[in-house]
Structure formats: C-alpha cells, structure tokens
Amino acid sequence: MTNSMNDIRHSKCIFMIGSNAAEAHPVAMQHILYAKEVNGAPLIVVDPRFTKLAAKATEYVRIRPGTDTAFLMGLINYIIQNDWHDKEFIRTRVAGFEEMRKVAAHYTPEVVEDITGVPKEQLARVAKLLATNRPGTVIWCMGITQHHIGSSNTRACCILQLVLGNMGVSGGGTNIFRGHDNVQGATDVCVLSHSLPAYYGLKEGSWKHWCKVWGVDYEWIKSRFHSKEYMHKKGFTLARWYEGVIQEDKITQYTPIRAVVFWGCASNSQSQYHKLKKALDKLDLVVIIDPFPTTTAAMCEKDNVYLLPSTSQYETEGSVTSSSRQAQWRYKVVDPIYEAKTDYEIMYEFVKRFGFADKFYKNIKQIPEDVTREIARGALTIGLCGWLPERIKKHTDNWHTFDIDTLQAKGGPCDGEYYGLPWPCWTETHPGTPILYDISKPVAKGGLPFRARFGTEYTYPDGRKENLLAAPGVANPGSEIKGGYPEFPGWKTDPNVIKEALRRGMAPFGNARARCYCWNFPDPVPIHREPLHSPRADLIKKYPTYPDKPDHYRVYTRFASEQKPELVKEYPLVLITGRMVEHMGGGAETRSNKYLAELAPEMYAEINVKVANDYGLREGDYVWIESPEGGRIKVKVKVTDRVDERTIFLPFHFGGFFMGRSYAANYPEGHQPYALGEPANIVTNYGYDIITQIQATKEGLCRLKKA
C-alpha cells in the first residue's frame, strides 16, 4: 500500500476494482465516503457483482470475471490515445513506456467490450473520469489477485497510476486493503514459503545476514536442512500444500508431507477443499492452534488431531502492522482463561522440546519487546530499523495527537512523526514514510524515490537501450545527487550505510524509474489471458494461458493442459466468491458468536432471477453446485440481480458441512459453532497465479442441480 487509508480523504477520484470494502473493510469506508461526499470525488467500482460498495458508486462497472487486465489496459490505451497521460512524469520517472504503449494499443474500446462485457461507452466514460479528476487512488483486494494472471492484474493497476502520474502524491497511489488483521506484518516477516523475513529471499547471503541477526552459526542452520539445495528452494504454498500429501500432481520433494500445523489459519479458505480433506485424512499428525475449534478440526476423521488453545488478541500483546505499513502496539486487556496460552508460550514449548531454545532465544529475554527489536534489527530492506517497541508504544499511547488527514503528530511526545512510523522508517529518529515514492519531501523527513533494483540500464529485444535511473533534476530535496542514482552497496545488511545515505539526503536503495516493462515476468507487459476454465471458448485460442509449469513451488502446475474449451458445455455458469460483513475469514470466531450468527446464520448462493427461473428455483430452495474437479455443495438459493445471468456468488466463511453431510458432531462437546454451512471452496476451481501461486477463486465454472 503506497499511501494510507486516511490519505484517501485527499483523493479526487476513487477507482476500486475487485474490492468490496463496504463488507470486507467497513471501517475504511469512512475515508472513502469522506472523499466522495466532501471532496466530490467520483467513486468508480468495478466488480462482477453489484455489491454494497457498488451501491455507493458514482459509476458501477459490471465486468466478466477474469478479464481485469483487458479492462485496465483498455483504460490505459484510451487515456494515451486521447493525450491524457502525464508526459512529464513518464519522461522523468517511468521506464518501458513505449513498449507498454505498443501492447496497450491492442485493447481498443471494441476489443475490451468483447472480452470484458463492459460497453465501450462506459470504458470511455471511466477513462475520462480518471483523467479529469487527479490525483486519484486505485484500490484493490482479492478480486484482483486471486486469478491465474493475478500478478498481471496488479501490475496493470500500477501502470494505470504511472500513466496518470498518480504515484508519490497525496490522494493517489496503489492501495491494497489487506484481508485480515496484521496480514501486512505477516507478509513483512515472511510467513511464506519462498523467502526469509523482509523479502530477503533464500540465497546464501540472505541466510548469512539473518544468521548474524539471530546470533547463530550459519553452518548450524544449514545442518537443519535435508540438503543445501532445499535450503535455497521455495517450499509448498498455503494454496497447494495438500498436494505434498495426496500427490495428484507431481511434486518435487524428497518425501511426502506427513504433518501439518494450522496456526490461526482456516483451511476452508483454500480452494478445492475436498482435495485438502483427502490430505487431512492421510496425514500422521494435524495440529490446530487457535482460540476456537475450527472447521479443520471437524473435518479430520482420523485420530491424528491435536487442539492447542491459543489466546485471543485481547489476552496477549505485541506489535502488529496495518495495511498502511504502520506499526501498532496491542496491549493485553485481560488475562488468558482456561488452558489457553499465548502464541509466545506455545512457540517456546515447541522450541524447547525441539532442543534449540538456546539459539532461538539468544537475543530474546523480554517478550514481546525483544522480538520486535530483533525484527527491526534485521529487516533493513523495508527499513524497519526505527521500529523500537518504545516508539511504537508511544504512538499507540498518544494516537489522539495525530492529524486524521495527514497522520502526522501535531505537538506532544510524537511531534512531527507519522502515525505508526510507516515503513520504511530508516533510523531511530526517522518519522516514517507516509507516502511511498514521494519526492517532494527530504528522505529524512519521509520522502522517497522509486527503488533501483534492476541495474542502471536495460537493452530491449529490439536493441533499444534505456536508462533505468530517474532523469536529471528528479530527486528528493537535499539530495547530493540531483537526479537518478544506483543503490548504495551493502545497505541491505549494514544500518550504517543507511545512515550515511540519509546524511547525504539520499535513499539507500537508489533513485530509479518505475518499470512498465518487467522483463523478468512471463509477460513483460500485462496482457489478457483467458481464465483456465473460461465461459468464452471462442476467446481461448486468441488469448491462451501459459505453458504448464513444472516445480512451481514444488508442485507441477497445469496451465495450457488445464484450459479446456469444451468445459463450458457441461459447466455453463461462472463461480465467484467473496466476503460478508458479519463473518470473517474461515468464520471460526464469528460463526461461534451467537449475535453475528443470528444476523447471518446460513450459507447461500446468489443466483440471478433468469437463472432461477430457467432451473425452476425459488428463494429458499436448495441446490447442488458442482465443480469440474468433483466438488459439490448443497446450499440455499438467494434470488437476486446482484449477479448477472452467467454468474453465481458464494460467501466463503462457512464450514461444518461437507458435500451435503453435517460434521457438527465432530466438534468437541459444547464448541459447535452457532452457524454451520458448506465451505464455498469445495467448488472453487483449479487455478493458480503464474508468479505467486495464489489460488484463482474468482474465475471458475460450475453447474447447478436442484436438490
């Protein structure tokens, strides 16, 4: 997130695509509605479904699922063709514009209408709104990311803002609302399979850096792995770990997975859930660490499950990171009840039994403060150096001294600092960086250029060379170099280099141009590729997917071999999933709350009036929804015009049923949730992003049968 939720109050235009903030992020709506109602900012909502957010829109755009890149590139092309692009911003701070322009030219209003279903007149209207109301913000969520070309979707959003010159300014930016509390923090410390904390990757130098931070011997860490090859190899992802057990697709792993730990994680949030259940029943060990017995616990029918009760957020404390890159200190409100232990205690018990507590806690004597200090000491790449627990607590204690519009403190003990010290916060006196890539302020005062990550020059396939550093005269105030410059050698591992860069008024990671052309991606410029399971068989040949990808996070991943034009004949309806305001994630906590369960007690499927009539269905009838992979769920019908005649919507928060059968008796006595239902992800289709392997839950196919 380049800006912040509060900064949306300064936006002159709000473009939301694949986001239903009214239900998924209701607190953030105060800033969105402030910009709309006070500033008069147009609110553009792009979504296959008429959501509660769409009801607030100035312009609602109904788009065919899986066609976001085509729509975005169409907007970019129309803006360029009408000479509305920010030429000076592009000239001085953008690389690869000409290569991108050539690709975007294909996406004429007529082509976009054919692909997306969005009328060409509406495309033109939206493009003009974006061009005439600047700065504008672009906001997205899982409706953009959870596609097999999700990485192209996000890049197209960024390119749109570069073309408009909306980056590095208040009211602009690309702003991704995260789905859960502290998702940004979990990402930053990389609770993922492909990198060490702070996005260092898995190279030998990265391991040696963190070994130095942890105070442990590199050779000892290396000895913990099966081999050095696996020390540097990406692991299974959350989306497909179960393939390491059932092996329906070939895995690149020396042994199948035999145990899994779900730590605050809802398995029913994962696509093709019926395959995940196969894995649960094959594993030797399933451990669930959660305040509530989850759907996962009920789904396991083998005597291999251990429930470890953990505390809620109110019974523990520590630092968390918001979507806006802000640190916040969460204080303990009450002591834990019954046998629940904090995550810190549970981790200690594990580490002690594994026999390396002396190494694990070498720098950690005071919990959780020393944990935060250790992260700050190591995470130089994102500039967490200034995130001392004392500073974070001071911000939380004095939140009332921060301005709601600028997030900067006016007087008091935090005077001049930005709330939560948004990263990068380069030193112990740095105020934080409220807006990424803002060159109007000195780096030491929260300004920042684009990062230089890919060298100083690039030669394109046609032989053209381009300077990748910012143009002469483009730099933050006070910079010793009045223009672009490469990164400072050693800044990722030496905080003294960072301090020296700031002393010179410069960013340690350099001053570069943002790239429209990413040569290290499968598609250097984002292009439309038809969903793997497409309702438009006629477009598959014209816009095919990628070749299959072996060893994609240790699993053979199908792309071209999975894209079957004939599939739509048997599965004619498009399936999408999303959130409800009453429930959260997998729903373990919210469905166990009797008041929320009273508001939203049942799983359902939103079906268009015409579809209901064609299938002989009425409101409240039960239907079977079936996926091409063999998943099926039995749910109630909600007849509505929120979805069109080709689309079915399912909320993904439910659990406790499985393919028509109740698993209520499998919960521990007295712990059955008040609201039970079929997990929507039983019928979400096969499909994973080409870069991240995030699951594609927003572009599948299904069929209906009356129950």
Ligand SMILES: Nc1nc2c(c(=O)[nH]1)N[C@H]1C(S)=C(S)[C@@H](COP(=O)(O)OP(=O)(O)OC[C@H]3O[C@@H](n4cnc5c(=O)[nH]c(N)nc54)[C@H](O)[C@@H]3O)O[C@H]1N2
Second form
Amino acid sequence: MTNSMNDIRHSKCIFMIGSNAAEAHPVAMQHILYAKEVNGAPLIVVDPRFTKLAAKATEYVRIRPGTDTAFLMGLINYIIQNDWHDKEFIRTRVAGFEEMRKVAAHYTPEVVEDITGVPKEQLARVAKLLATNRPGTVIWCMGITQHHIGSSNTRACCILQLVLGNMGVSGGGTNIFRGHDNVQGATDVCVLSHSLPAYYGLKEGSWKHWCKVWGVDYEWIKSRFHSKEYMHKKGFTLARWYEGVIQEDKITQYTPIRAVVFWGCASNSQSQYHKLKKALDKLDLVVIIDPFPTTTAAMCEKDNVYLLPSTSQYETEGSVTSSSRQAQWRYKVVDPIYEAKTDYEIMYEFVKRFGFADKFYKNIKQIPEDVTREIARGALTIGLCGWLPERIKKHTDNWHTFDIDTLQAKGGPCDGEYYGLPWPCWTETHPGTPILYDISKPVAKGGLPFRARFGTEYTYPDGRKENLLAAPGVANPGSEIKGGYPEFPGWKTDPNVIKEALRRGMAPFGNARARCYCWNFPDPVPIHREPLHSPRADLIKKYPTYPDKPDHYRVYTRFASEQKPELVKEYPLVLITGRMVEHMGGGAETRSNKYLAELAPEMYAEINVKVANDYGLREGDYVWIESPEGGRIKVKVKVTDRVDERTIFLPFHFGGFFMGRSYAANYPEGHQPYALGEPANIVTNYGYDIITQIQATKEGLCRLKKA
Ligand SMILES: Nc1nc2c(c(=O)[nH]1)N[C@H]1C(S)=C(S)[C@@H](COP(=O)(O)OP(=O)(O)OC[C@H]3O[C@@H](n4cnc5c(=O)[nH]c(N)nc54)[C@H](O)[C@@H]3O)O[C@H]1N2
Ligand SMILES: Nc1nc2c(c(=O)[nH]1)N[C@H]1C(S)=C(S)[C@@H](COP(=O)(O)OP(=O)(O)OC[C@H]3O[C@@H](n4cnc5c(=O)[nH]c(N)nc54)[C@H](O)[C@@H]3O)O[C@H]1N2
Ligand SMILES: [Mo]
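Mind giving me the form predicted together with the ligand, seeing as the form predicted on its own was just shown?
Below is the whole assembly, all chains and molecules, this chain first.
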C-alpha cells in the first residue's frame, strides 16, 4: 500500500477492482464513504459479482472472471489514445512507457469487450472518470491476485496509476487492502519460502547479513541444511506443500515431506483440498498450533495429530503492522486462560528441545521488545530501523494526538511524526513515510523517490536505450543531487550509509523511474492470458497461458498442458470464491462463535435465476458442485442476480464436511464448531500464479448436479 487507509479521504476518484471491502474491510469503508459522500468522489467497482461494495458504487462494472489485465490495459490504451496521460510525470519518472504503449494498443474497446464482457461504452465512461478526477486511488484485493496471471493483474493496476500520474501524491497511489490482522508485518518479516526477512532474498550475502544481525556463525547456519544448494533454493509454498507428500506433480526436493506444522493456518483455506486430504492421510506427523482444533484436526483420520493450544491475540503482546505500513503496540488484555501458551512460549519450548536456544535467543532477553529491536537492526531494506519498541508504544499510547486526515501528530510527545511511523522509517528520529514515492517532501521528513533497483540504463529488445534514473531536476527538496541517482553502495547492510544518505537529503535506495516494462518477468508488459480453465474455448488459441514450469517452488506446475479448450463442454459454469462479513478465513474462530454462527450458519452457492431454472432448482435445494479434478461438494443453493448467468460464487469459510460426509464426530469433545459445511476449496480448480504461485481460486470451471 503506497498511501494509507486514511489518505483515501483525499481521493477524487476511487477505483476498486477485485475487492469487496464492504464485507472484507468494513472499517476501511469509513474513509471510502467519506471520499464518496462528503467529497463527491466517484466510486468505480469492478467485480464479476454485484457485491455489497458494488451496491455503493457510482459505476459498477461486471467483468468476466480472470480478464482484469485486458480491462486495465484497455483503460490504459483508451487514456493514451485520448491524450489524457500525464506526459510530464511519464517523461520524468517512468521507464518503458513506449514499449508498454505498443502492447496496450492491442486492447481497443472492441477487443476488451470481447474478452471481458464489459461494454465498450462503459470502458470509455470509466476511463473518462479516471482522467477527469485526479488524483484518484486504485484499490485491489484478492479478485486481482488469485489468478494464474495475478502478478500481471497487479502490475497493470500500477501502470494505470503511472499513466495517470497518480503516484506519490495524497489521494492517489496503489492501495492494496491486506488480509489478516498483522499480515503486513508477517510479510515484512517474510514467513514465506523464497526470502529471508525484509525481502532480502536467499543469496549468500543475505544469509551473511542476517547471521550478523542474529549474532550467529554463518558456517553453523549452513551446517543445518541438507546441502548448500538448499540454502539458496526456494521452498514449497503454502499453496502446494501437499505435493511434497503425495507427489502427483513431480517435486524437486531430495526427500518427500513427512511432517507438517500448521501454525495459525487452516487447511481448508487451500485449494485442491481433496489432494491435501490425501497428504494428511499419508503424513507421519501433523502438529496444529492454534487456539482452536481447526478443521484440519477433524480431517486427520490417523492417530498422528498433536494439538498445541495457543493463546489468542488478547492474551499476548507485541508490535503489529497495519495495511498502511504502520506499527502499533498491541497490549495484553488478559492472561492466558486454561492451558494455552503464547506463540512465543511454544516457539521457545521447541527451540530449547532442539538444542539451539543459545543461538536463537542470543540477542533476545526480553520478549517481545528485543524481538522488535532485532527486526529494527536487520530490516534495512524497508527502513524499519526507527521502529524501536519505545517509539511504537509511544505512538499507540498517544493515538488521540494524531490527525485523522494527515496521520500527523499535532503537538504532544509525537509532534510532527506520522501515526505508526509508516515504513520506511529510516532512523530513530525519522517521522515515517506516509506516502511512498512523494518527492514533494525532504526524505528526512517522509518524502521518497522511486527505488533504483534495476541498474541505471536498459536496452530494450528493439535496441532503444533508456536511462532508468529520474530526469534532471526531479528529486526531493534538499537533495544534494538535483535529479536521478543510483542506490548508495552498502545501504542494505549498514545503517550508517542510510544516515549518510539522509544527511545529504537523499534516499539510500536511489532516485529512479518506475518501470512499465519488467524484463525480469515472463510478460515484461502485462498481457491477457485466458484462465487456465476457460469458458471461452475460442479465446484460448489467441491468448494461451504460459508453458509448464517444471520447478516452481519445488513442484512441477502445469500451465499449457492443463489448458484444454474442450474442458468447458463438461464443466460449463465459472466458479469464483470469496468472503462473507460474518466469517474469517477457514472459519475456525467465527464458526465457533455462537452469534456469528447464528448469523451465517450454512454453506451455500450463489447461482443465477437462469441457472436455477435451467437445472430445475429452487432456493434451498441441494446440489452437487463438481470440479474437473474430481472434487465434489454438496451445498444449498441461494438463487440471486448477484452473479451472472454463467458464474457460481462460493464462500470459502466452511469446513467439517468432506464430499458429502460429516467429520463432526472427529472434533475433540466439546470443540465442535457451531457451524459446519463443505469447504469450497474441494472444488476450486488447479491453477497457480506464474511468479508467486498463489492459488487461482477465482477463475475455475465446475458443473452442477441436483442432489
Ligand atoms: N469478514 C472477513 N473479512 C476479511 C477476511 C475474511 O475471511 N472475512 N479475510 C481477510 C483476508 S485474509 C483478505 S486477503 C481480505 C480479502 O478481501 P477481498 O479480496 O476483498 O475478498 P474476497 O471476497 O476474497 O474477494 C473480493 C472480490 O473479488 C471478486 N472476484 C472474483 N474473481 C474476480 C476476478 O476475476 N476479477 C475481479 N475484478 N474480481 C473478482 C469476488 O467476487 C469478490 O467480491 O479480506 C480480509 N478481511
Ligand atoms: N477458495 C478460496 N480460498 C482462499 C481464499 C479465497 O479467497 N478463496 N483466500 C486465501 C487467503 S487471502 C488467505 S489469507 C487464506 C486464509 O487462510 P488461513 O490463514 O489458513 O485461515 P484463518 O482461518 O484466517 O486463520 C488460520 C488460523 O489462525 C488461528 N489463529 C488466530 N489467532 C492466532 C494466534 O494468535 N496464534 C495462532 N497460533 N493461531 C491463531 C485461527 O484460529 C485459525 O484457525 O485463505 C486463502 N484461501
Ligand atoms: Mo488473505
């Protein structure tokens, strides 16, 4: 998120694509509705479904699932064709515009209408709203990311904002509403398989940096791995770990997986759940560390499960990071109840028994403060150097002294600082960066240019050379160099370099252009590729998916070999999934809550009136929904015009049933949730993003049978 939830109050136009914030981010809605109702900003909502958010829209765009890149490139093309692009911003701060423009030219309103189903008049109307109401914000969520071309979708959103010149300004930006409480913090410390904390990657230099921060010997860390190769090899992702067990797609790891720890993770949140179930049946050991036993425990039929009850967030404390890159201190409300232990304690007990507590806790005497201090010492890349526990607590304690519009404290102990010290917060005295890439302020006061991450010059395939640094004259006030500059050598490992850069009025990571052409991506400019399982057989030939990827996070991942034009004949309906306001994630917490379970007690499928009539179904009837991979679920139908005549929507929060069979009796006594139901993820299709491997849960095919 480049700006903040609060900053949306200043937007002149709000473009939301693949987000249903009215259900998934109801608190953020106060800022969206403020901009809309108080300031009169138009609200554009792009979603295949007429959601509760769409009900608030000035302009609701119904789009065919999995075609967002085509729509976005169509908007970009239309904006350029009408000469509405921000030429000065592009001239000074953007790279690869020419290359991008040529690709975008393909997406004429007619072509876009054919791919997306959005009428060309509506595309023109939306483009005009964006062009005439600046600065506007672009907000996206899972409707954009959970696709095999999810990474292209996200880049197309960014390019749209570059073309409009909406970056680095209040009211503009690319604003991605995050998921869980503290998921931004979890991402920043990188609980992912392809990087060390703070986006350092897995190269030797990164390991050496973190070894220094942790105070442990690099050779010792190396000795913990099977071989040096595995120190630098991306791991399995959450989406596909089970293949490491069942190996139906070939794995590239020296040994299969035999044990899994679910630490605050619900298995029914993962697609291909019937495959995951096979893995649960095969594993030697399953450990669940959670305040609830979760559906996972009930699904394990072998006597191979350990339940370690952890506390909830109210029984522990520490720093947490919001969507807007802000830190807060969460204080404990009550002591842990019953035999539950905090996640810190559980971690400690493991580490002690594994025999390396002396190394793991070398710098950690006081939990959690010293953990936060260690992050501040190591996470230089995103500028967490100024996030000291004392400062974070001071902000939380003085919450009321900050302005709701600017996030800045007026007077008081945090005078002039921005709430939660939004990162990068480069030093112990830096006020935080409320808006990324804002060159109107000095870097030391929260300004920032674009990062120079990809060298200083690039030669495009046609021989055109381009300087990748910002144009002369474009820099933050007070910058020693009045124009673009490369990164400061050593800034990622030495806080003194960061301080030196700030003293010279400059950003440690350089001052560059934002790229519209990413040569290190499979599609340097985002292009439309038909969903892996597409309802439009005719378009597959024209817009095919990628070739298969043999080692994608250690698993053979099918793309071209999975995209079959004839599939739609047997599976004629499009399947999308998502959230409802009453439930959270896998639903362990909310389905175990009497009041929420009463509000939303049952799993259901939203189907259109025409589909209901064609299949002879009425509200409340049961149907089998079947996926191409052999998953099937029995659910109740909800007949509604929210979805179109070809699309079925499923919420993914249910569990405790499996293909028609109840597993209720498998829960530990007294721990059965109040609401049980079939997991949607039994029928979400095969399909993963080409870069991130996120599961494509919003672009599958299925078929219906009356139960
Ligand atoms: N109540 C509640 N709130 C939550 C959560 C929860 O489980 N419950 N989960 C949290 C988490 S972890 C996250 S990540 C966020 C997610 O928040 P959102 O992403 O907003 O939630 P979703 O409902 O998954 O998806 C949003 C919309 O994407 C649409 N969509 C599906 N396919 C497409 C497509 O191809 N194109 C477009 N443009 N749209 C499409 C769906 O119809 C849906 O309305 O919510 C967070 N907030
Ligand atoms: N079909 C489909 N599938 C999806 C999605 C979709 O849109 N469609 N969305 C995907 C997304 S974006 C996400 S983020 C995932 C979410 O999926 P998960 O993260 O797997 O599901 P949650 O239920 O949100 O949270 C997991 C568990 O954390 C536990 N928990 C809560 N607090 C604590 C704590 O302090 N400590 C510990 N140890 N545990 C705790 C909860 O009890 C819960 O059981 O689902 C993904 N799956
Ligand atoms: Mo999420």
